[in-house]
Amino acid sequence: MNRQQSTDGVSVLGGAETAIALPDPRSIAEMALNVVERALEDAELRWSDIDAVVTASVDLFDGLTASSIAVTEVVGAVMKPETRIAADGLAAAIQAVHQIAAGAYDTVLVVAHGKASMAHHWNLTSWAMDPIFLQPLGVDFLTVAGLQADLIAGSDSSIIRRWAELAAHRKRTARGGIGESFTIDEVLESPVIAAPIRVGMCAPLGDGACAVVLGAGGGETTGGRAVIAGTGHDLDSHHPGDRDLTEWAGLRRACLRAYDMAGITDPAVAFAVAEPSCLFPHEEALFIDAAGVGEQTVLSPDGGLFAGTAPAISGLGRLLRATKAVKGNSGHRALAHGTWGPAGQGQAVAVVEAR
């Protein structure tokens, strides 16, 4: 088939995600197959309608070399083009968006998976830190997040309390999921795991998978289309000491690219909903500042990641939530966000617009 560059936007045709479990008794392949079959059903497509596949997974977290090999068959990538992104699932979706926009494919399946139950997730992340200066100190993503929170809060105890209030609120909004619910005081009394971060301030990690079908144009239903109108991604310096941890400069740059693509001049009034990937309450303030969203934007209406999430799937799940939030409300926009690496090193955003 001779394809041309998409001029009518890239549509979210369908998607599905597992409920986060700790643990999920199914294998990675079983979880992936489940969401792929449901996503295809949601999009009213068959396996043969998929031109290419993009997956998101991390070898370190799966304990596998080339972790995408574990799901090649169940995502339908046998004898089809496949790309693996070793980052958050939203980065994989952005890869697919640009494949379609460039005219390489008409329909692309995006799948992300992660199983935090297989090992102690935060301990594993130490292996992704600098092996000379940081690994010998036992530094991992959690300790860097604690350093980031400490730099932001300083000696202001009122900031810590606001974070406790936000964490308790997000968990209540989530209406279940995995992990415990805490009152504000219980959050503040829960054990410190990376000062000033306490157990009650952490979004719970478990096992899960997510799949999204993207296509050129199309997606016309009685509920209208949901189009990815803009995308942006950025990768900041890996060494935490080489950047200002009190801001997400990479996210700001990613947002500027996405807003320019989507024709957004004032993000403070552009979005009805924003779905940030925030594992800790201090990250929400970083997101708001970098993305420039205003008070009228509803953040994480379903509790965000505090309902539970899994490594590598968060941003792709946020894309699904953002799509559902605006579809059928022509002209409404939502912002989906994904992040990976220590203290938000990698950032990805997608502007979803209902048409």
Second form
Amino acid sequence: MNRQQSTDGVSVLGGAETAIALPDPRSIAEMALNVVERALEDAELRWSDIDAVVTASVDLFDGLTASSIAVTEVVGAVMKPETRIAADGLAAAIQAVHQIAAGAYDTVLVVAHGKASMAHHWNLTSWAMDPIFLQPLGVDFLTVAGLQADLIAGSDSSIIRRWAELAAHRKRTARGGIGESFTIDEVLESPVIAAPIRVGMCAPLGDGACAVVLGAGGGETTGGRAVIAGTGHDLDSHHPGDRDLTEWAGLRRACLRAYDMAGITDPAVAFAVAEPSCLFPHEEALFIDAAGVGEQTVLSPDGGLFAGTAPAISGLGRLLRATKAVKGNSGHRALAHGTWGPAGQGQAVAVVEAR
Amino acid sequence: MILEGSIRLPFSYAAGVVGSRFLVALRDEQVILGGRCSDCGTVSCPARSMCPECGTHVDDLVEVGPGGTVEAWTEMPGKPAFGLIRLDGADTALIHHLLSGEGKWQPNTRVTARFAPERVGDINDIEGFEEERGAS
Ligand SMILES: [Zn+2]
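Switching forms now, from the form predicted on its own to the form predicted in complex with its partner chain, please provide the structure.
Whole complex next, starting from this chain.
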């Protein structure tokens, strides 16, 4: 079997996500239960149809170790094979795709959950930095995002206004979600959180959960199949200073793997829609460059993460949106993206193709 | 109901063989060490046991800095400014504090390390980086 055939038959059978809230008063388990029940309903399946479960969560963000233990029962993983990924939810979906493609299981449930309301999220990320050389300086993910944005901006002062325009545009397109809407001037006058990044340039973080059911085949489901035609992921060096922060090289490598698997030779014309996980406007330029998507690809039609997002769920939510974007339009493709760690250290992509 | 809690627990982190040599050099000699890869030649800083470029085991340590150039800057409320600093002789950049001046640091500004008077073998034995004297 060649690589192109190996994932040919993995379909998105159904999925659900909670509306992002800040806070969501439900417990993590209740939020997970909600999306699992709705995802099974969407897929027209029962608990007994699920062969295995992959969950995505980050202990640090949940304030307890082995945070998957909080949801073991509600994801139906008791007495079933469970795999837990401490990264973005799209990496969990890729793990599930591999399990199915390897022939281990037919139907796998993927669940991601995160609650930014539990602590000051950015302060918490300081504890995900190297404890010898970075954490003692007070470096967190936001510090690194600020350094990356400043490095990209260089001496170009007009770029900050373009980022403000993009942030305001994404937020306007999002229609609803959490977080205030800003005009461009309001973005430029909003408080600095990590110069040159201001509050209005950061997608709002809240509480959320997302579940997706993946399966071999997919039969004649209503509206046609959405097949995961290619996947790729990559982990770059943890120390931001070891990397060239003017690009997302890890994403470029992840995309090449996914495109190779999906038989895509020209990404500039391959996708109707791309759903990047970009928290800041400067990341969108990094995404476009690394993924090689062209002008005809619609980026974040629902405002992307600016509608609100939660730790660990972003990429899985993007997969769901990418699926909805192409399903029913045979031959159309969409690109879903997830990232985790400081300044895009971890990267994951999935090519969704309507059949 | 939301139950309030906090996690506060003393913890001991091993700096590693090479990382310890880096920290001891800061403490005892006020010297910044980089690790030179015997395979690809990359000089990484701070010095660590593995080359970030190619994964080769590193045990050849060389002095880098204390001068360097600022590649990027950021400022966050309630914290000293941060810089992405390329030290002279190093191929990778170091994140540390920028001490002098206010507001945006222009790319390529020359800086030099200022060491703490009391040093304990910690990355904060470098207080931060200040604009090089005589630099325009
Ligand atoms: Zn090397």
